[in-house]
Amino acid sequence: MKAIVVREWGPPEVMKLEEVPTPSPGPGQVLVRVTAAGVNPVETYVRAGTYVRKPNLPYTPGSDVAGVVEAVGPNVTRVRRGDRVYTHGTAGTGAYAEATLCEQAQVHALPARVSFQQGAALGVPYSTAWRALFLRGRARPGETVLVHGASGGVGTAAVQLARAHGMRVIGTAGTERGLQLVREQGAHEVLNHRAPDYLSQVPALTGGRGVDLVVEMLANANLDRDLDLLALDGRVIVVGNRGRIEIDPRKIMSKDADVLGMTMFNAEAEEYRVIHAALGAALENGAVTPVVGRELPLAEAPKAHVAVLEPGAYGKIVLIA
């Protein structure tokens, strides 16, 4: 079969499609036949060797695809050969690639009204919004939550999330048609992040209140304004950051708040099955429907990892093999 191989840490160029062996499942495991991959931006920070978390080289990058089950290894119980299933993780063997293997907890059932390229948007990008607002963020219905970057993988997911769970949104975006796109995911408000003073805004959307909740994409360049915009027992819940920030921590101290981090390196196995549990429901039930900007063949992994990390973010980039 033929992967993506990443034999030394560097720009997307070390990425390299090669011909590997189809790895066959062992106990617990399932071979999926891959239809289409998601791409994520800490895959590109795993490529360039910058990422805290690096796997032996050499490796095939990613972790979310979409396909149909073709073999499954003694025990396995919770899907069969045939199988439409997405995953979130790999037996390391990697999402960008032909096949995968994968544990069959990391295989879930993808329903007939999602499409494989919808699913690979799935894994990641749900997760991390799902664990950012619930189990992190303690949402509740009722409340307001600002997403940043609502256009993008993670932020798509979040809009929907939050909207399905009667909560009220404000969205951000930078471009005309990213606009758009959170408005149709259901955002009650849509600012424009690249006007100078669309945080200026939020006070009056809030009746003076502030907000709930944010679920802030790159915290290097908003975490300090986020804390002027919270209610009193306000979170803010940090799911992407690029660099240094300088903040006041009286911001913190005067509305008892709370900045959180979070990773889905650190959710364990029973984070895992309440998510996904949630998410099969929430697709079965059309209030999650994932959003795919772009689709490139596998053999432009490369390209997927620069379009992943530029600005004006639209959905989910999937690659298709």
Ligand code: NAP
Contents of the next structure:
Amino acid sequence: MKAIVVREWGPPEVMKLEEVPTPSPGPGQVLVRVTAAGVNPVETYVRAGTYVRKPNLPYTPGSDVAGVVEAVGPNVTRVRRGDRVYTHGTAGTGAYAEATLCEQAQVHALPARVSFQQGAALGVPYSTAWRALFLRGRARPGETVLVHGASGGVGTAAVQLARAHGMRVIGTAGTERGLQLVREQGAHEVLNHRAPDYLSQVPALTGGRGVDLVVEMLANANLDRDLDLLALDGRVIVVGNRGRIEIDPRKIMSKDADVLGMTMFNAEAEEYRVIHAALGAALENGAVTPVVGRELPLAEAPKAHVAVLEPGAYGKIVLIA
Ligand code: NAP
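For comparison with the form predicted alone, would you give the structure of this protein in the form predicted in complex with the named molecule?
Every chain and every other molecule in the complex is listed next, the one we just looked at coming first.
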């Protein structure tokens, strides 16, 4: 089979399409024939060699695929050969490949209404959005959430999930196309995070109360101003960050506010079980429908790594195997 292989840390071009042996499933493992693989920003940080967690070289990037179960090892009870599935991780074999090996707990049913391309948009983005909103953020129906960076993979997921949960949703994007997308995903209000003073509209949009929750995709740009937007007992959940920022802690103190961090690498097996049970129901009943903005062939993984860091996000970028 073919797979993208990284043999040294560096720019996107270190990702090469190579012929590699097809793995075979051991006990509790599932071999998935990949149709589409999701491209997440973290995979660019890892490839560059700048991320705190690094796999051993050589490796195949990625964790999110959708495809069909090709073979199962002993003791696999959750899926059978021929099932349509999506994954939230692999057993170390990576996602940018024609096939990948997963532990059975990493594999979930993909309903017929969801395409393989959309299935590849689920793993990291929807797990992150669900964990940020509900496990870390304690989001409740009737609350107002600002999804700060709502046009990308995690943001569109957060908007859909929050709207389906009965929340009032304000979403931001940096382009007109992105703003339109965020509105289509269910945001009641949209704001352009490249417009000067865009956050000055938030008090009026919340009747002067402020937002209960901020799901923050670029904390180094926004965290201090997020604190100004919070209602009493408000929470900021830091999902994305690419640098340092100075904040005024008095703003946290004066509102009994919480600033919460989260990274999916810390999620435990039980959290994944809960998250994907909830997502399974939401996929079946149509409450969530992933948005795929761009599809590229597997060989163009380097181009996808450039694109995923460019401004003007529009849902998810996926690689087609
Ligand atoms: P993505 O698809 O590339 O989307 C990036 C989002 O950030 C877009 O909506 C983009 O909007 C927005 N953005 C750009 N400038 C912004 C600003 N000044 N203020 C607010 N938002 C801004 O990436 P993603 O997959 O959604 O991930 C988003 C971030 O979360 C990334 O930094 C990623 O590394 C991180 N992340 C963390 C975890 C975790 O476990 N903590 C998990 C997944 C992702 P425009 O392009 O429209 O300007």
